[in-house]
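Read the single chain below, which is given as structure tokens and is the form predicted on its own.
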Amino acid sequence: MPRPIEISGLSADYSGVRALDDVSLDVEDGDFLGVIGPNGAGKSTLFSCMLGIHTDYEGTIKVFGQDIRRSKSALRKLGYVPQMMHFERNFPITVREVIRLGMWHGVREERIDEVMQELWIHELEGRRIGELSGGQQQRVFIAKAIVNDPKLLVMDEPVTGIDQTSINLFYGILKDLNANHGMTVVWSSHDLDAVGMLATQVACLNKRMYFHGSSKEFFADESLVRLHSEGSMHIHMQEHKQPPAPPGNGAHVGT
């Protein structure tokens, strides 16, 4: 049986800047892969390439044995949950309608009711998506992603901006989908504690692939964990570094 994902020699630019450099990665059936790395590491570009959105790359990406440059039909076996999106409160689409948008032709309508029950959102089906909390919205988007019973679920930092109670519920759902429904999961996160708790495999990315192996192996190696933590902290500090105030008349206090 072909692997859910096979990536070989992937290099890609984003806005004229090298985002991925010679990345290779295999995902086995039943894996729960946590993709970690600092902001700007190329995680979102990696996912965009895997999903067939970003097509200007070097190398090969196969999804269930099919090169997605030659055929995108295998992408029908894949579900995707993006980063948290925000909606106007009165955005005119209901929970049921959002989930229906994810259905392929031929999927029975009753499947919507089943996934709403599985994710505890059946009581929300008539509510507008903009009226829901962030955690409720993300459960709706998981339902949309799995309504076709995909073999593979891909998620790009899906809990950003969600409260901790909703995050815990979200992670419980993911664990159940992987352990009890046999769904392969590929998920990017900045939360090392969550990765250590959920992931069976870890990929440490910073434009290049610095580690790919079992979660136990990664977290048992203090130097790897420290390298990731220090790299993330360095990026964070660079992003938040403020330029000095200009001398002389350039700085004013008060009004």
Contents of the next structure:
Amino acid sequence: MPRPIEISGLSADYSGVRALDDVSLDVEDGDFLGVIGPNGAGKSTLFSCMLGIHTDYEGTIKVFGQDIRRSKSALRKLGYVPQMMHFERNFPITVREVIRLGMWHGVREERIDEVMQELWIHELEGRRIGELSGGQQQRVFIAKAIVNDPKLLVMDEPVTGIDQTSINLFYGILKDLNANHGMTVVWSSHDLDAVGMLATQVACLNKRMYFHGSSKEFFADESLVRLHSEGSMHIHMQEHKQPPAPPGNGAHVGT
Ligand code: ADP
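Switching forms now, from the form predicted on its own to the form predicted in complex with adenosine-5'-diphosphate, please provide the structure.
Okay, now the whole complex, with that chain kicking things off.
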């Protein structure tokens, strides 16, 4: 089976300002990949390119073996959970209706019931999305993303602004989807502790890819962890306006 993601030599600009520079990244079936990097590192841009939203890039992006410039049909095997959104309390759409919007292949109400059970939101099905807590809303958006049984789940900093109890529940659900339902997960996060707990693979991005390898390898290397901890990357960026040099002998650069 082709890899869920194969990215080669990806560069992307906004009005001439470089956001991603020659990024390559392979994601294997069953990976749980944590993408880390400071604000402005290009994580959202990477995801927008992978999702076929940002199309102004150089390089190649293959999703399940298919170049998404040529055909977008492979994107149907992918579910996406965006950054936390804020809703008007009175926005007139219920939990069940939000999840239904995620069904591309014809609506199956029993499948909606199933995902609501899995994500413990079945008791909320008739409530308006805007009146839920941030953690509940985020579970609704995972439900919408997985209702078609995607083989790959992509999430962009999905827990920003959510309380810790909901975050723990959310992480438990992700672990279960990955370990027990065979779902490959690509997830950007600012939370290194969570990445250490959940991810099997780590990618450190700061316009360029500075490390991509196993989580074990990343966390065993103290200098790598220190260098890529959010604080030090922020300081480095502010001081030098450049990404930090890769640690060690550079063997980790790229994939
Ligand atoms: P991250 O998700 O890691 O915080 P982004 O991908 O959002 O990083 O941003 C990468 C760079 O691209 C930043 O310098 C940001 O200001 C710029 N950028 C992102 N989106 C846009 C946009 N729509 N227009 C112009 N510049 C953008």
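Not measured: the values here are computed from a predicted model. Residue numbers count along the first chain shown, from 1. By rigid core we mean the largest C-alpha set that fits within 1.5 Å across both forms.
Residue 16: how big is its Cα shift between the two forms, in Å, with the core superposed?
Displacement of the C-alpha, rigid core superposed: 3.3 Å.
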